[in-house]
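The chain below stands alone, shown as structure tokens; this is the form predicted on its own.
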Amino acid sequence: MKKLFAIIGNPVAHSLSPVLHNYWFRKYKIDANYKLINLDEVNLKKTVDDLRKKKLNGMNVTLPYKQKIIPFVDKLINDAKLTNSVNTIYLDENGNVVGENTDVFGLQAAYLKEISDAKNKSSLIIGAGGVSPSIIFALQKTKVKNISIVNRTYEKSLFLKKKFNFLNILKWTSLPEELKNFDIIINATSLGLKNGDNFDFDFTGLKEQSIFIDTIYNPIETKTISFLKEKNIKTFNGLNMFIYQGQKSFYLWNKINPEIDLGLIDLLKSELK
């Protein structure tokens, strides 16, 4: 029987986790499809039973359902306990639903383990929503000492700091000029998502040895990472978190550990352009 996976969130049309799934599904000649689920909060419980059910074999988790999915899993692992936010749900051997976060990974992978001395760097995560704690965990497990959060809502920074004691919170109408005080500045936010909204100020007075890390993949390249490029500053953008959080995502649901070949980069990039 074919099997069914499927990425659920609100929204979710600008994911390309079926075109990423989907190539791996074909290269290793397994029965199954990947597919978009825009979802309703008050169906959360729903789509969860679903698995449960065997009528989905998988399923990954975006904004803005990475902590309200919580309450519906039978256990957190790992990442997910640590950081108590879950991207990637599956049925274990005994019919539990698990909840797991291949964020982490796919931060580290991508980026973080380039940053050299990474204990004297100081780094700026904006956005407190749900892939903020994976970005969080990531830094401290890179070694980063000095990580300071800000948001629009101060209360949503505030949260964060129970389960982050070690974290500083500015405040968002100090951030452009805060800015400057950092090495490593992310995105977090769903500014600069393609038919989205943009950050209103732009990112004047950054370092010039700074990094800036964009977990938005889609547009490749957003107004702040253009101008950015035009002022020599560091850019990546999410599209290799994007990658490695769905290669382990991918191991999961599989026990394969997916190539991720220049056959794969080249889909992505065309589906972007």
Ligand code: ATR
Contents of the next structure:
Amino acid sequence: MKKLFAIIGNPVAHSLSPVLHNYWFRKYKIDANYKLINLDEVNLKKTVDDLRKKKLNGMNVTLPYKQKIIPFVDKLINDAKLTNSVNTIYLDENGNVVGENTDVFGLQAAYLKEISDAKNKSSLIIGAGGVSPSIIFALQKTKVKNISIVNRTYEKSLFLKKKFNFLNILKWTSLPEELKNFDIIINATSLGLKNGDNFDFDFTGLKEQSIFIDTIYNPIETKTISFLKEKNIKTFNGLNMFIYQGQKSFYLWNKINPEIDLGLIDLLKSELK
Ligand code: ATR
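Show the form predicted in complex with the ligand, please, the one above being the form predicted on its own.
To see the whole picture, the full complex is given below, headed by that same chain.
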């Protein structure tokens, strides 16, 4: 019987997860379809029950439900447990609905593995929303020594510090002048998203040797990335992180580690044009 997979979120229309997973289903000749489900919060439980009843074979979870889904799953494992953030769900052999997090792996596999001498690097996460716990934990796993966070709403940084007590919190208004103090800067806000708002300052303050990572992949080049590229600062967009988180989800569901080939990259880039 044809298997069914989905990503749930709200809004979810922008997600490229169906393109990614359906490409791999075709490549590995798996009879399955992956679709978008734009969900109201009241239907979270019902959708998890669909998975329990095997009407769905696996799910990704995106904003704003990465935390909100937790009460409805039977158990959290590994990185999901350590971040309290779930982006992948499956049914295990005992019939338990399991919540896992593949965003942490996504960030590590895509960028952090390239960072040398992490122990002496200082990092700044801009944003304290849904993806931030995974970023903090990935930096911690990579052994980056100094991890700071800044968010427009200060209280959300304080909330994260309850779980990650080593965090150094900065004030939003100090951000432009603080940039010069960091080697790795990660944008985990929604600023820069297609048709959305942008930072209201440029990133002139960044050190020449810094690297800038954007978690946004749509557009593939945010205004900030274009600006920094002009200045010859090393930048990464969110596409690789997106692909690697999907690779690990695919493995959890199908026990196949799918290849990230050129055909896939071309396809994703063409969808982003
Ligand atoms: P949520 O806030 O529901 O977790 P998210 O998409 O995960 O949603 O996070 C959005 C992030 O982008 C937050 O860090 C948000 O800052 P606030 O916590 O202050 O809302 C940030 N963000 C969104 N629009 C912003 C803006 N115009 N200026 C600054 N930060 C913004």
